[in-house]
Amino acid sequence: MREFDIQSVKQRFGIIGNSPLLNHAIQVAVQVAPTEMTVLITGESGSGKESFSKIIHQLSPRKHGQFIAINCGAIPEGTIDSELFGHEKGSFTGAQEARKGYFEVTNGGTIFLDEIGEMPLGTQARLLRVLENGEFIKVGSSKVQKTDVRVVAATNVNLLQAVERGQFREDLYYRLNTVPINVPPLRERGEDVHLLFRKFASDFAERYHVKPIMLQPEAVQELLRYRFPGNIRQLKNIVEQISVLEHEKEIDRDTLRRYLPQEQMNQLPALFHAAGAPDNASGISERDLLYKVLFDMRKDMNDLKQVVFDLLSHQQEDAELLKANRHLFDEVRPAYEQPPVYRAPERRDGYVLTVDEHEPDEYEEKVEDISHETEEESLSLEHKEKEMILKALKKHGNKRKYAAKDLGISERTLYRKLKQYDLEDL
């Protein structure tokens, strides 16, 4: 399709933007429109899926027929069959007269079924019969009726995953997905965000008889960084709020930020838990995963401390620094004293260090011996540290400021050490 044709379609249906993803979606819609193929439009809520259903209808041979858009998620499960296929008088409580359904009324036209993923399984079976044979039966009737309706469906959920969960019929999915069209979310459309902002600003200025708002360069960059989970619908609401509430029409970055929910500014990845899925659906819960991350971080930190500790222990000239900063290494312990971490079994010095495979008697004896040695070393270091503090205080006539300076530590650390060794009365 030529670029000129795409631009004319945009102008006709009020579509703003020039992103390649958007242009591709429009091109597919225009190419499939003259056919009778069923189309499935996918995309996030508020991304403009209904506009593509109108393109398909208006550029098809059915353009003179009726077009009806139905939100399947907004119709109660108990009445959706009646709404779509009609019912006979007395077929259920409250059915005081017969009623035609949308598939009968729209004969020769197009039905747009938005949020098709919310359709109940029973209704899905009825819809499949319409798509395959052009037949339906009213609620409370046994008479088969014919209809000639083109179906365009849309969803903001992954229907394949819904099929795997048993929430959507597999045969219906493949019948609907004859031609897929994916409408890109606003955050993937680049400069289109600013174009839409300016278009909405102009529209609201005309509606409310005010001067149109404009963004300063820094505000434009802030706008482009925002993720817009509500897509075009959210952007339109934000522009309307600013147009009405702000007297200064040249909007800076700080002003714009007040209208952008800040939780959506962070683009760091987060743990995802599918709605309705059990904690162990993927073999490990989010809590276990978080524990694993925390334990790994702690182990990495302790390993780093151990390296520095070993380095300083073997450097004679750094002995004083080590003694003065012993508190930094309080958490340095042998690896087998760390909390359990999710990892493959590891052997060290002939001993298995994981809980599942170690030999209890030998392992516990090994840990006890080394823990005892570590404790003795720790006591020895504390004794030497206490000795050095006393010498420094004696040297400077119990003047703690100068003693701390001589020891290479802060006064605050010295006070803490004096309290630790019960030397506060000196």
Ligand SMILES: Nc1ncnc2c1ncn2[C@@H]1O[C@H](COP(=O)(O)OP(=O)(O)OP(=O)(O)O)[C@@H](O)[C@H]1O
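Given the structure is predicted, the values throughout are model-derived calculations rather than measurements. Numbering follows the first chain given and starts at 1. What we label the rigid core is the largest C-alpha set whose atoms superpose within 1.5 Å from one form to the other. What changes on going to the form predicted in complex with this ligand:
Once both forms are overlaid on the rigid core, the distance between the two CA positions of Phe13 between the two forms is under 2 angstroms.
Relative to the superposed core, His24 undergoes a Cα shift smaller than 2 Å between the two forms. Residue displacement note: Ile389 has its CA displaced by at least 2 Å between the two forms (rigid core superposed).
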The other form holds:
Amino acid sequence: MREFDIQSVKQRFGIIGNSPLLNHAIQVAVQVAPTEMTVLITGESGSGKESFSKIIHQLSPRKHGQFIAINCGAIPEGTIDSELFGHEKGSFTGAQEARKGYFEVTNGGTIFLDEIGEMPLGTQARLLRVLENGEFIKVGSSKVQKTDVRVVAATNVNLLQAVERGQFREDLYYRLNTVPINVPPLRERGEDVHLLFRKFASDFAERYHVKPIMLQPEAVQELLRYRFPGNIRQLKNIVEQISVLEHEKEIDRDTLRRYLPQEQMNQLPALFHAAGAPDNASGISERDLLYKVLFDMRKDMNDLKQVVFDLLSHQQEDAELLKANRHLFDEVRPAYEQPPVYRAPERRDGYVLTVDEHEPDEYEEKVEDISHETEEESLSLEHKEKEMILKALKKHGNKRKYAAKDLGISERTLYRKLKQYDLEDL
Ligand SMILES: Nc1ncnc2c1ncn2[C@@H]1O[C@H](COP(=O)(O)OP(=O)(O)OP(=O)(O)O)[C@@H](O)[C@H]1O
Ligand SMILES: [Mg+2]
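Since the structure above is the form predicted on its own, I would like to see how the form predicted in complex with this ligand looks, so please show that one next.
So here's everything in the complex, that chain up top.
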């Protein structure tokens, strides 16, 4: 599909963005639209799945037929069969009249089944039948009817896991999943976040008759680093709030931060995976980042222990406390390395705490082994950290400010580390 066609589809359906993952999803939708195939749209909540169902209907020969969107999660279990497939008069209490269901009404058109993972198992069986041969039976009837409806389904839950838990029929899953379209989460769409921000800022400015908000460069970096668990829906709400509440329209980083709910994992920079690329463009992988977090935590933990240890060892009465809790002063190691032996952290003045009780010889051997491993481990961690600092500097043309931001550390810490690793000349 030509670039031009994708752009015109975006324009027609009001889709903003230009990231490779988004373009790929649109391309699949456009290719599959003219066929009769069932499509399953997957993607996190708020990522924009609904527009895809419209693309598929509008670009298909059924475009003059009906398009009905049904949220399977919003219809009570007791009435969903009747809503979808209709019922006969008197088939249940309150069924005073016979009623046609959506599958009958939409004959010749498209049904969009949103939140398909919420569909009750009984309804799933009826849906499978209609997908297999176009047959359905109204509630309270025994007459088999025929219909010609194309189904597009969407879900923000992992249906395979639902299959494993027995909440979703496996045969239906494979039937629906003939063509999967994955709508990428916002955090994997790189610069699209800023594009969308500007679009929403101008929309809300118009709606509320205010000047559009805009982000200072540091705030843009903050926006790009945020993980947006609620995706485009969340971004839109945030832009609306800021547009209404902030009088100063040039938004700086700290102001923006106040509107971005912080979860622990949000501290990590978002990773932008280019389609087909094994890793993100900067070369800093998710593993590198986790490595860094663990490294920092371990260092903090050991520093903290050192401080507590120093404090306690000054007082005679605290020495008992220290002895009783000596395991707490082991150096932090990965769990699989945790040995049942005691090793006090080395003090800055080179003094090593000795323990009264003597450990058995075999333990002493272990102590030696482990201290060696720990040293190796810490060397490789330091190596890793140095490597990441170099990568970040390279990515940002040696601009320390941006490299520090990308690494999730302060500029001051970066300076300290450059000194530590003899990289000050960079
Ligand atoms: N590419 C886009 N450009 C502009 N607005 C978008 C885009 N994608 C989604 N939106 C807007 O974002 C909001 C969320 O999109 P949508 O309702 O399609 O999410 P969803 O994936 O169906 O989420 P859920 O699983 O929670 O139903 C909507 O207001 C929609 O108009
Ligand atoms: Mg939706």
